[in-house]
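The chain below stands alone and is given as structure tokens, in the form predicted alone.
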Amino acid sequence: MLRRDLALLRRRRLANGIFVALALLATGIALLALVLILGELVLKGLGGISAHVFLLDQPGPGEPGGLRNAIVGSALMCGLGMVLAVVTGVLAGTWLAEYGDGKRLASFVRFLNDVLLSAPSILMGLFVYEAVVRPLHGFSAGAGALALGFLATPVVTRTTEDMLRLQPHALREAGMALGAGKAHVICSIIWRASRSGLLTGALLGLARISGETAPLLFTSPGNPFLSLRIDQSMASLPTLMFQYALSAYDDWQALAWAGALLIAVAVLAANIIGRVLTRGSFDT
């Protein structure tokens, strides 16, 4: 009976050993192709980086240059995609959470957020090409971000949805107990109480748009000198980073890469901006 149960703990450890490996390895391989990813970027973005990147519109060919125009239009797309997704992402997620419970409405919402989540982001392109574009008779920076901003709004609502069902059921009875309503509630207790997560969504939706190539091309394909104009085309640093890295131009490729470093670290600096404000708000 010792013996067998000696047999039986062996084995165990065996699988056990054998599984961890296995953990070990796959995420070694995770780590190094990420490591090879960052280190390839960071050497070929840093040599395309000069003032000039920041100072002057994207040259022509053998031309003195750089992204200004690019930096501005991502900025500004982003940014007014960003407005959009926040703001109805977080209310649907608020009402698919507190008021959507046992309803065929918000479950037939959230398989359709779903559905958008995980859709290609050309097909989005293209729906605001038809449905925007077209009857507009021109592309424009407007319609590059009502792009981005479909494309991020399944995020934050999702996260937010997410978020809400955290909070303990004893925050609502207990705000309500003070002659509260339930929207006061809402906006004035489990949202403070939500804030990390709610910036979390935004984070990742941030991040979900800030690389998307195909939804401009369909709505705002570029412009090469600066421009804030909404109702015109409107440079980006993805639409420019396609076309110059597949030109056979030098600098227009090393303009690619720094684009792409560029673009790297403002997802880096958002999320560790976002981490200090929420760890700022847990310390007040």
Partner chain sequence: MRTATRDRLFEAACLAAAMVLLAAMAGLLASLAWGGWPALHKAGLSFLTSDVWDPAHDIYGAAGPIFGTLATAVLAMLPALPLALGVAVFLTELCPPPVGRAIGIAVELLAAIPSIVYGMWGLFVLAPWFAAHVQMPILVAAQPGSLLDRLFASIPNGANICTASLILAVMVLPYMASIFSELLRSVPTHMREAAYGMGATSLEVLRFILLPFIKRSAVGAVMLGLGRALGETMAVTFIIGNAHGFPKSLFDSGSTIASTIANEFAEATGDLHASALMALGLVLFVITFTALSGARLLIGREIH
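Positions refer to the first chain, counted from 1. Given the structure is predicted, the values throughout are model-derived calculations rather than measurements. C-alpha atoms forming the largest set that superposes within 1.5 Å between two forms make up the rigid core. First, how it differs from the form predicted together with its partner chain.
- Core-superposed comparison between the two forms: the Cα of L31 travels 2 Å or more.
Next up, the form predicted together with its partner chain. The previous block was the form predicted alone.
Lone chain follows.
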């Protein structure tokens, strides 16, 4: 009897040991993937970075050149998209948190928003192509910004709602008690109290769209020259990387890696700042 118990105990211990080792292994594999990808990115990206990257426009094969037009285009389109996303997302999130309680429409919007959060970005590109680019007969930076804006909006909406819900009810009651209207309470008390949370939403939204390639292929596929015109196609880092990475020229591929590093640094920075800010607001 005792021997059988001991054997069982040993078997259970062994199974547990294997299980712990496997969990550790899984974590190790995930971290290894991160190190391998980031390592390669830094290694190849740093080699391509020089002053030219920021000062010259995209080159033809064998010519000297940089990424200036793409950097400016990316910044402009992401910036415009974010204006759209922040305005829509903050207001929509406010409606869900402050006005939507108990309404069936609100749970429907919330559900759709959660689904849109993970929706394939390429579909958003097709949508804007069909709705804007085709009727207007041409690619444009405006259409690109619109597609990016639609992609960032669900992120901002979701974060805004979550952040507003963290604010204590006493805050709203205090405002009301002073005779302020609901709009006034929301704008000057609730929004202000959740400032860092709202900023986080914007940063996460920006992180979501700054590396997006697919929606831009159908809306603003590129422009070899520096352009600031909203009604014409504009270059962007991801679309240029797509073109250059798949090319046969070494210097183009080097530029693609440099662009990849720039985007990754921007996205990671936005993510980390966003995370640090949220941690602060959850603490208080």
